[in-house]
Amino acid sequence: MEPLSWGGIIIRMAVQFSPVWIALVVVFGLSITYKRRLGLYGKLFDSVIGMIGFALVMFWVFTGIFAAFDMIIQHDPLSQVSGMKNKLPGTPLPDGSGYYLLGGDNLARDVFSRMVAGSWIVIQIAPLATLFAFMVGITLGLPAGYFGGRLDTVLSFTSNLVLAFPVILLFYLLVTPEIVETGIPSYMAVVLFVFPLIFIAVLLNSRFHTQTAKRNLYVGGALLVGLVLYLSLINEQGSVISFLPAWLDLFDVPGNLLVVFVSVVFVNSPTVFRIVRGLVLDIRTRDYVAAAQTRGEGPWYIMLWEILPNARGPLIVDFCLRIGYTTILLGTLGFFGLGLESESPDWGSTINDGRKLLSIYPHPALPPALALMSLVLGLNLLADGLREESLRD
């Protein structure tokens, strides 16, 4: 077999790819057909900026979904090749059964296969822990801006406490293994993580709070399916928190990934925290919220189902962009070799193995490199696209 040009190269990555055109395709077909009937996410395809935005994060959504079925990876990004060591893009295997499109790495393994698993850990972990990060800023937020007082001030100091400190600092302070050892993140975990739970037991609450047996089913239900996922969460077998039965754990995060799942929501969740309460203390002054207050609306309704709602356009913003933030943050972590396996295929570890011999072979680390760039690109053309449609709205 004859080693590929890049007009080859770019055609069997394309063909590689396809489960991801036709998933772009049907969504943006469907979106663009039904967009006035889907408020704010339908107004961002008036946007060019925001379309775009929004098909490069997709992009690499669908990369991550279908990479985690193996339906684009040709190898395994943890394999090894003999003879494929820094061998260049479009270079066939020795036995003929296919091609290391992007080349090999110094440990002749599939460049591409690597980018692409890189793309389910970023995606797995970026959009969920700023999710986290903001249920925990938005739970705390609201009363302190709308009740101020001591519990302002007292949130307030904290999260200045926190900011104190350089982000990346406090990052590798998390993720060292000394500080992993003393079990400290996994005792943060069982603190961040039952914040969703408040959350959504006091939004449903506040919206149900007349209708008690509609109240006492979504409540309860929502209750009991969240406690038994936060405990399975938290619980890790041979760790410091670990209680739980077999039978009653349904899945275990490894530990790793925990550890730096912990560190982006503890990071995050200041500044989210010093967002909302700066939007509340100015929405609280509106007529709506005075209105509701004369119908005797309780507090925690009205901070939920008449502030909140209306704050939704820079916390979408900032969402958008934190999601950003946190995947420099998870390929900075990656580069210098901290929080996930050495081997893990995460954009940053490979960006790191990849620079060792940049002069010489600069294929393996440029592929990842890129892919972060694209990714955070998109993320911040989607925010100004949603930036752009809010302040019309």
Contents of the next structure:
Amino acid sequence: MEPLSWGGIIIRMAVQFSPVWIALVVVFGLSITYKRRLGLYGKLFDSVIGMIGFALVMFWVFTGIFAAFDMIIQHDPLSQVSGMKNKLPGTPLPDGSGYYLLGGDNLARDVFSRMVAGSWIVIQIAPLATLFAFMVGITLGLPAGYFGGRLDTVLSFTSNLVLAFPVILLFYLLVTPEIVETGIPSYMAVVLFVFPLIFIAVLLNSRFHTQTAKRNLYVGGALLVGLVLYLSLINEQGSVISFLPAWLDLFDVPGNLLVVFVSVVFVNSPTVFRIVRGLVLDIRTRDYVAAAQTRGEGPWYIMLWEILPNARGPLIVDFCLRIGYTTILLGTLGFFGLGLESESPDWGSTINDGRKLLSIYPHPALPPALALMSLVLGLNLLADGLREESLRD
Amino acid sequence: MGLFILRRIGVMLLTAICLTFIVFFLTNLYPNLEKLAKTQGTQRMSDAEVTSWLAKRGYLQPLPVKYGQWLGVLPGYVNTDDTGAVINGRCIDPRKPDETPRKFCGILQGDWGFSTVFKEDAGVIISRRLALTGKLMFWVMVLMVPSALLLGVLAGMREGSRLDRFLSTVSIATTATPEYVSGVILIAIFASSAFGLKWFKGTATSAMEDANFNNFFLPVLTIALYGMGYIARMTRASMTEVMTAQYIRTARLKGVSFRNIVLKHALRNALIAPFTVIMLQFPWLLNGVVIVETLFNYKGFGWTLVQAAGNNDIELLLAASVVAVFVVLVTQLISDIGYVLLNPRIRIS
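Write the structure block of the form predicted together with its partner chain for the protein whose form predicted alone appears above.
Following is the full complex, with the preceding chain placed first.
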């Protein structure tokens, strides 16, 4: 078979991505049709910038999800085909069964399939890690801003401590095999992952504490589900924390993935804490907070049901930005070969693999680099669009 | 004002002590020490041999004692044999046997320890590498600050105009491109044989002795791009706020030309906020420096940090962390004080 021309490569890639195009058209069609009924999400479709950002983000979200079902990937991202080492884009396979659309890397793996498979890793980790960082930041930032005083001093000092740490140094100190051996990341996971649990329990309790029966049902149910998830998350057979019997341990997060997750959450949460604290300091002086205090509402009710909903605008915008930042951090980890396995197809590791031969064969490093850039750019544009639309009314 | 600065310095010192202690704790964990013993001694050491190797070098003392010795506030350990003769000690340099050993030798005395990878004094390595990184940072600042301010002022002077839209999108795009992405793209386009544009060099190793445009521009541009967008956006925000102020309207009603309004009335007030942002960019630049120095193989401070961390070179890593933490804290302090000094509303009250 003849090698493909650039036109042929682009057409074949577009065909390969066809499930993503269909999904995008459906989402955009539905959203634009019903945009007046969809609140802030619907208003996003009034701004061009926001729509472009949303399209970029959803492109990678759908790519990641479909890649998890083996739909867009052409070849196994880990398998090596002899004779395809460093081959240029559009080279056919030796047995004639297909093409390496974006060429082969230095281990003769398909660059295109690795890029697509890498999106699934990012789509899994980045939003979830950001969500956890937000839970930690909100749970600590609300009381720090609302009560102030010594609690605020201590928490602010601690968050400044983490913020003053150069991120890469922190990664090198936390994500090495020797430190993982001591179990410090696992203990950090125990502390950090308990915050979502506290957050949800306090949220429900403060709302329903006057209706005891309902409260017991909701808080009890949430705690039960949360506790089982929490325990199976932190518990891993064979690591420092393994006390659960195997039948109760629902799923195992591979040790190195957990470490990556923990360090990303740890780096992100102080910034969220600072933002939440600043917002609370501002909102605390509003009249509706004074009204709630006069009604005799408890402090946690005021924080979680009066202040937090009114701080949602800036928090949603920051959430989008922070997913982008988390993606960059994950890439940084991969770039330094920390955490994830060296053959993992995530974008940072692939860039790291490709950079060694960059001046001769740039094609293995460019696709993941452009993919990462477009996703982060999409998130930034989305945040910009959301900010503009939420300021409009 | 004096009290404010004193308090800030106090908090800074406390932060520095906490941070260095955390780094010290993490680098001195037992698995790290064991690895150190095995790489310095032999790979096949038994556990007892490892323990005695570590004990002889003072690594098995309690953590606060070790930290105090490293810092230089506690006297260094001394090992003696049965007769009481001194064998070795923290402050005894086997290369200079005639010297009377000092009692204290920590970083406060200027004793930064010995690098096991480079076989040299950590302090010497760090100062040499820092000079190289200083050169890089200087050119980054020369490129980044004026262009970012220009971008921000141009975008902010007419809010909502087409120029504003365009420049804002450009600055969003640069903040969305981390150094390891922009560096890879820039090298691929301007330095690889695949595109045929071999305008610049893909490595900056030769720039360590003799930096010129050809071998130094790409690393400088890579770091500058990432920071530029953020500073430009802050400048734009501050500029748009100033442009809606009453005194700008007054100036416009007096008939002052737009050019003079921007240059003489708005600019000075609009540049207060970006100053803080530029100073607070240093921690981020430090990250950028580590990535870019690794990518371009420029053997400066960031490269040393990666080498020390990757090779378990404990003393060198500690020295590098102290410098990194110190840089971050000092820039924070300067930005706080500078903000107060620059802003007349805070300074006078």
